[in-house]
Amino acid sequence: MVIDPKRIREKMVREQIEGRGIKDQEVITAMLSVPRHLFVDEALQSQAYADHPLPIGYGQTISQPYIVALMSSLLDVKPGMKVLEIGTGSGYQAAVLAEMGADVFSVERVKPLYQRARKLFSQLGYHYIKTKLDDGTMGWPQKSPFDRILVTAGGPDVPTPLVDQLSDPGILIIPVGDSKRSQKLIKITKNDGSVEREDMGSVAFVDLVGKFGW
């Protein structure tokens, strides 16, 4: 069990995240307040502040605290803006997206993760985060467009469902790779019709699964 999650969480913040260059005080706000040890087992909450990943069942992780501020902060999300996200897993990073003020759609495929979400969301408070059990690589159509879309999984290549499905102008957040479990962090921006690719460093995340992924 963590012992004083406040004071561990603002360590967390202060040297994963404030200490590796983070200064998206919106991002940095949010991660203080999110109690990260809940988002995963009971039995794994005394490292749930830790500088790395974590399972969370059926093959899948809570990532990194860095990346998920990391990823947070490169979305550039204002308070008020639609965000689709793809893996809810154990909910965290659409909790952090939610206390940033976006209005947050999030998509699992893993019913367990889907439900254990859910609960959890209900329970904390977050009932204005909405779920859908789905093929993630296959968006949200009926809600879109998103100002913003961000992927926690990797896949082969950005699927063309969710560059349709993004605003103009817009930010997308992605991990694409050729070999799984390696990945490059890849943004892309929207703007008058125009769509940009940028290259945003080296990630390892858990298998982007679908029609448009693995």
Contents of the next structure:
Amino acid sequence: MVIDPKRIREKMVREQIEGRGIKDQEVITAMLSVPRHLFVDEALQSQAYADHPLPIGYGQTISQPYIVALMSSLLDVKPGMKVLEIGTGSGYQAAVLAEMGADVFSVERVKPLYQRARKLFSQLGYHYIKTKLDDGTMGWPQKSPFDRILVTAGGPDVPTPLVDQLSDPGILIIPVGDSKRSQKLIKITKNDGSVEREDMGSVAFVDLVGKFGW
Ligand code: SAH
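Show the other one: the form predicted together with S-adenosyl-L-homocysteine (SAH), since we just had the form predicted on its own.
Time for the whole complex; same chain goes first.
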């Protein structure tokens, strides 16, 4: 069991986040606030702040804390921005973005995960996170455009609906790769009508499925 989650959380941020060079104060503050242990099964709570992903059921995982910090930092979120997340999963990443002041829209395709995350958001006071049960590779056209889009599952390529639903200027982060379980973290930047693509390093995510996924 987690004895003192606040102290363990501080240690996680100091060693795994700041210790690896993430300096983004908004990300650090958010990760110090979100009770990560409540986003995993009770039986796994003692490992909630460890330096690796954890299973959340249905073959899915909650990402390693460092990866959540890295992606949140690359997104360069400013308070009030509209952020679309694909792959709600446990809801942890969405809660971190909400703590950073984002207006979060999150899409999940596995119904029990969607339901569990919704319940948790309301229990923890994240009533303002909007959720949808759907194929997130199609985005959320009715709510578009989005200042930022974050995909937390790895697909064969960048789904075109997501690029279309990205604001100009806007940033989209997505793991992309042709072999499952190992991808490149891709950063798409839209600016003045042009779209730039950068490789931000290797990552390992669960599969993005759906029309524009695997
Ligand atoms: N952001 C999550 C990580 C979850 S793992 C967290 O913080 O816990 C990736 C999630 O993406 C899984 O829950 C999986 O079901 C979901 N997923 C995969 N393909 C999807 C799709 N096409 N649309 C929506 N969700 C998808």
